[in-house]
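Next up is one chain by itself, shown in structure tokens, the form predicted alone.
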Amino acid sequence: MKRDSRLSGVLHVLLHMAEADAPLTSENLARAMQTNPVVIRRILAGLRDAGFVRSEKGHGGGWTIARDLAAITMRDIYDAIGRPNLMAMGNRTEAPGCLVEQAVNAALDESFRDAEALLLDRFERVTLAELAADFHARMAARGIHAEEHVHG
């Protein structure tokens, strides 16, 4: 099963935007993410609707963060991108006739709910400001200045 990396990608884009001194175009962000500008516009349009980013058209326009990074959690972004499925595993059959499989499904369903609740709680406690601080600490540890950081 293919992994859903939308949350990771959106967080990546947002941190690049947070580092910029000026609005970034979809083309700039697409280059950083190695994707198509249309993909970036589609993702950011949903975040704009949720109030996390804003866009301006015309010369000098582009995308900017609309809120303080400390006020945005990973959970906020997860919710804004449509709450993608967190678990790649699932039941073999959703409505089995076999009582053994029903017992297995019940145990798995409870475990999946518990794991998802734990993960969402963690997402709720991590802000974009914390992610940005971690990024800056990693740059400092390598002796890299912000203006020298090149995606890669």
Contents of the next structure:
Protein chains: 2
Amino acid sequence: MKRDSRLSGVLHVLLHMAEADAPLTSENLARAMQTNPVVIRRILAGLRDAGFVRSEKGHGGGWTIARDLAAITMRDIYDAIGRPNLMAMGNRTEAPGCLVEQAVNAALDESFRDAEALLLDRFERVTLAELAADFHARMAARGIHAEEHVHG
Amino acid sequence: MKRDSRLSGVLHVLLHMAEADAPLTSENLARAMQTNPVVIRRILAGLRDAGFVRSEKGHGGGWTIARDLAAITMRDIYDAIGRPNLMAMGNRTEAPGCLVEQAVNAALDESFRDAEALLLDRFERVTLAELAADFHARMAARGIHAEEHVHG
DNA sequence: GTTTCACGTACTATTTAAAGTTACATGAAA
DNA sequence: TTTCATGTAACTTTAAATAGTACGTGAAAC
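For comparison with the form predicted alone, produce the structure of the form predicted together with the DNA.
Entire complex below, previous chain first.
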């Protein structure tokens, strides 16, 4: 089963935006993420509607962070991209008539529910400011200057 | 993201086999699972190699459980079907050169690792005997006799 | 004001993983 | 020796996600 990398991708993009002091275009970001500008716009559209980023058209336009990084958690971003499934497994049938299947589903559901709750709780506890700090720490550990972190 | 239902499906099949007092053919099981006999054989092949079920050819042949249900956990079955991904999300890139991405991945990985560990621990604690008992309880609650549980 | 730039989005195409199917070989029981 | 059932390789279909194209809207530069 292929894994969804949208959350990872969006967080990546947001941190790059946070580092930049001017708006970044979809094309800039697409290059950094090795994808298509339209894909970037699509995914950032949800974040814009949720108020986490702003977009401007025309010359000098592009994407900027709309809030303090310390006020955005990974959970916020997860919600803003539409709360995609966290668990790779599901039940064969929802609302099964077969009692055997009901018993199986009940056991699996309980475990998955708990694992999801754990994950969401973790997401809630991590702010983008903390991710940015971790990034800066990694840069410092490598003796790299801030201007050099950009892709490509 | 579509969810993998193999674990749910295999557990379902195994409990049906456990209820039956004669071998069940791939065709029987396929009808119960609303799928194709070859799909059943494919998925049970792994369980046979792991020693959880037996298969017999020819007249009166089919599939039977090879061990006491109390000695098989959901974790065993999970392992036997090849330990498919539990988490629906992954990192955009393995071994990223980008430090921003490293920081993001580190945060996500930690959470996912913990959630996986929780799930596997839960799987380990549930035996097929317990699932079967739950199934029987559901039957009793509905006033259904054992012979009537069969699909189709 | 018109050209350039950048987002907005509907629509289409590609990719990819899972599932289903066919075909035929093997082996056991009737 | 016929029938039944699994074993498995090869191929086809399907469904979802992702990528890409085309064109519209609006803002800044010239």
